[in-house]
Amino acid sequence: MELIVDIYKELKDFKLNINLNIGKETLGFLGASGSGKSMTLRCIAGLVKPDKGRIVLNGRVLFDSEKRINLPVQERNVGLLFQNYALFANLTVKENISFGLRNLPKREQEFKVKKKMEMMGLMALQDRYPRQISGGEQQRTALARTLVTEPDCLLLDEPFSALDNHIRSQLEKELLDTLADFKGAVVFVTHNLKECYRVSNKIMIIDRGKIVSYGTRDQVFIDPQTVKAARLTGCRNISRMEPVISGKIRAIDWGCDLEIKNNYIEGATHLGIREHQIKLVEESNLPNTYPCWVAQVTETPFTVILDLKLQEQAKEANDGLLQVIIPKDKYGGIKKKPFPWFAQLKPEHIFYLKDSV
């Protein structure tokens, strides 16, 4: 099972240039709204024609600009689950699921649809219309309709975006169970970082039609490589940098010199560190440890986000601040201590970034 995509298309605001190769796995497609994620899915499904390139699924050519091959949607055997589910309002749950099987004998249709409804927990809802079921039930219906045709490839375009958090979490677990049994490649479009990490084996980050990071989910989050990729994976602590002496660099925006490890990349222009990897410590003589003052505190139900200024108190908002996240119960003891506190940026947690790909 293999999906190969190498396509180019000129869009209104940018050029879409995507190259990917995945097997029986889930590729998380991450990027800001309007970056080309959904357009890529539409090209794979055959709803949009690329300007040039190739799309090959399990050895079968779906699109080849040089050979003038462009199979219609119904011949590609690609399942696309839209963001809004695109259910037919005048058809029941059962009729929606069976819609793609219209050319099969009635008995075979009934068998396949019943099997999918049982798997997705929809048997009791089979005679209801989309307006009579919840958003989560609509999502399950749309997924069942997509899977019942036994596609070779599954394309999921932000399938949870219209759901509240509780339903979202429940359906994410159901989707993971479904994907575990799926035999083909899956491309999962989302802008939710945590969701992308939980569902995907690999992650591709795109910005304005261009790939800025691609690898296993851990590679992409631990070492995003570019400033764009770091920001798109939620990194809030990024500073310009310059070399000082061998083994040390200066974080220009944070106003400190830092020891570096062997993950330094040649040509790096910036450095970053995740907010949960900065530690408030008791000892001031640990590597990369500096006195700090709190500029702002933001509380959430279970965590506290601190904006810290190293070396001195902040004189104005966004004055080279570092963001740190700590458990709420831990903050209760820390906040009673007099300033300065001490923040450590361990060398092994710092990653180095290029300004562009």
Second form
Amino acid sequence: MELIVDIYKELKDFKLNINLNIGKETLGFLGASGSGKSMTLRCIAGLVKPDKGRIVLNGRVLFDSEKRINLPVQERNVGLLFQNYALFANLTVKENISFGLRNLPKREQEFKVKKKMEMMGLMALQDRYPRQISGGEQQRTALARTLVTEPDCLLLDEPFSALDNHIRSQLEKELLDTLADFKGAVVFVTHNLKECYRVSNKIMIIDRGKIVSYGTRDQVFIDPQTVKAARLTGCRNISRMEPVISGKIRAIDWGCDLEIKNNYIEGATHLGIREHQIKLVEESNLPNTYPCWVAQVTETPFTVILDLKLQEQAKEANDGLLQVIIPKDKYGGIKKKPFPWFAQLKPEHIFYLKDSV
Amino acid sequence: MEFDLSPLWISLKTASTATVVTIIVGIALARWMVFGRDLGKGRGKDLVDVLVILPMVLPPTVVGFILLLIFGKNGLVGQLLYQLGTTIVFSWSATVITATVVALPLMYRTTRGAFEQIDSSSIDAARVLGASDWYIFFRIILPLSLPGIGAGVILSFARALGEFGATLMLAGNIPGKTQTIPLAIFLAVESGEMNKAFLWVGIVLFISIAAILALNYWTRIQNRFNNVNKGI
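Can you now output the form predicted together with its partner chain? The one shown was the form predicted on its own.
Up next: the whole complex, starting with the chain shown before.
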């Protein structure tokens, strides 16, 4: 059970070059909008033809530019869930779900559709039209329509983007249950970091058609490898670096020399640290601890984001180059203290980054 | 007053026949234009589009003149038909041909508009679910386009019914054979038979208003798929 994709396609703004190999697991496909995520799914499904490459699903060759194989969409047996669900507005929920089974005998069709509707809680809605049901119900219908055809792999194109926040988490749980039962590779496209982390086993991050990071979900978040991957996984603190004589590494943009415990990456040009891993401490003599001043404070419901300037007082609000996130209640205690405060960048939390792939 | 009803029957027969031809040709053309593959180097569609739309913007007399050139004794099609022992000019078929040519742009444009409105991801979804292009066309595209197609049918019928200039040039004004209502009105007014003209105008008004009401009713019942707030 595996999906092997190695494709190249020239697009208007950039070149799409994707290479992946997954088994019965969920690959989170992360990237900014317009980075080529949906295009990759369309290539796998056969809606778009890549310029070069190979796509193999469970040993079946779907596309091979050298052997001139390009299986039509209809014969690929791939499940694709569209961002807007793409339900057929003129068909009822039940008719939508049976659409992919139209060549089966009537009785078998009825049986499969009924079973799937029962499983997904759609029985009561079977005679309604798509516009008469909620966004979450539409998503379930679309998923049922795809799953009932027993596809060899499942491609999900931002399945939650059209939904309100409060029903997202409920549907996410449902989807996780459904995916756990699914016997095949799943590719899950999203631009939401947390969603991607929760749903996936592996994560691939792409930028303008190129893979910038690929690995298990923890690898990608803890050690993103490249500047772009770090940014796309939500890392806000990235600085240029240069080695200094003391054996430490100078973070040019943060204005400090640091001790680093993580493994060096060949050709590293930048350093990164996540904003929740910078600690505000009492003493100044801990490793990697520097006096700091606050340049700007941004409040969110439960946390506070501080823009800090190390070594000297900030002259203006955008002078702070190091972002720290702390819980609000903790901030209440800290903010009474006189400057300078002390910020610690623990040696094990700083990672090296490369500028390019 | 002696009142000959034959223009009414000729008009209805002509407009109905023209509408049926228009529906088939218009839908086929629109389907090819929106979902089909282009001929040659991408110019085929543009050329056909211009040719089909042209009668809508040309003066009817120009359309009639061009049709005369094609179907006349020396015309390409005219000569061919002459060899086969038949002629189009001044026959009932001529009224159908002119009505079709002027009504087709309306049918084609509205149908094409309806096809273009369809969310392309629905069509992609159907293909991924294994459906062939023809199955998708009849099961998804056509039903979803019915409001637009219905509007096109009614507009085409009304246009075919009202055709005057080109009909006069190609079919002439032969009572009981090619004389449609618009021609009958023209003849009545010209010969000072105002009562006759009034009667015909009344009949045309009645048919036209009925067509508009039918159009509104059709739109209302067909929009049920797309309108979120109304039940079935």
